[in-house]
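The data below hold one chain only, encoded as structure tokens and taken in the form predicted alone.
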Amino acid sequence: MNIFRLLGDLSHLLAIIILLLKIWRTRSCAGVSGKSQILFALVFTTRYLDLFTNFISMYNSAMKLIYLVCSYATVFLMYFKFKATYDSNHDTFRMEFLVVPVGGLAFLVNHDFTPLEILWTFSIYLEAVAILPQLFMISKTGEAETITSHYLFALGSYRALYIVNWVFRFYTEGFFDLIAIVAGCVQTILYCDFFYLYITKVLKGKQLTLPA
């Protein structure tokens, strides 16, 4: 554990807290990705099937099972209790665009050819690209709400934190994970568009909409 591991996964942490609270207290799901949010829930599940199997430490337990939780309860809120405020006309993502390739990658470049190591490796590509449905959704709509835009920002924030911490980890314990880091420098690519127009304008208390 080090200090930018640590920030990376408060980051994360904060990013699901948010996007919890915007749901619950507004009731409603609107311009939120439903299917980026399975997509999460499938990362984390394929990821953590060993919580109870490999004891890491006290915090690593807990920060799997929150966000296990978590990504479950989300998907309970957007399909189950607020369905009616889920706008399915803009989250038009075809998921298996992403889950087909990504599980064929998995299946062949990975660490070690075991089920559970494909399944982690599955889902560390996964988790790279399971945004686009989310981006996708942000661009046909041409905006997104303030509370979204925080959450989005606190989710890139966690992965830019993480490349950070890899290098600090390559430099101070020789370690070095080419699949995590090629796959988190893609999943931060992926948000530099965001990055910028968050920048430029959420923080300077205007709404985020995309040029026409």
Second form
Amino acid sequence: MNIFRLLGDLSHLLAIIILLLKIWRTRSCAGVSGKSQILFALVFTTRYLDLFTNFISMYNSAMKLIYLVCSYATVFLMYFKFKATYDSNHDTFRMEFLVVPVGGLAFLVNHDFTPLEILWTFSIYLEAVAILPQLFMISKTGEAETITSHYLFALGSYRALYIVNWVFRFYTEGFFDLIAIVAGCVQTILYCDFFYLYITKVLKGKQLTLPA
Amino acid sequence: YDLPQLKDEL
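Moving on from the form predicted alone, kindly provide the form predicted together with its partner chain as a structure.
What follows is the whole complex; the chain from before opens it.
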């Protein structure tokens, strides 16, 4: 474990908590893409199948459990408890356009052709594009609530910090996982224009609005 | 390159 990965995990945890609290306290999921949340729940489910078979550390197991519980709780709140506030008209990105190609790629490009490894690879590729429905929804509505932009900033920062972690691990341990690195770079690049808007607008106290 | 070790990252 290194400081970059720890900060990355905490940023990820912060993002998940911010979103869950936003929905729970405002009792509304306006402006949030339920499809992205479903994809994130799928990412954690396919990635953490080794939760009970492969003990790394208390930290590792606890974080996996927290991510799984929070992601399913968010999906539950969005599609059941606060369903009336879910903006399905603007959350129209076709998830199958992501899941099918990612599923195919996971079969073709992986480290080891075993079920657990292919599912892990699938979760890595899927996580890289899982935010697209959310970014697409913001581009359609042309704006995002400030709390949602904080959520996205924390979520985007997490994988950017992981990239620094991978550079650090390469030089200190000689460890690198090309699949995770390439997917992590794609994932972070997808946030770039949002990062620009966040830093130039939200940090100046303005509303995050996309140029129509 | 060497196969990635145990999946110790989240």
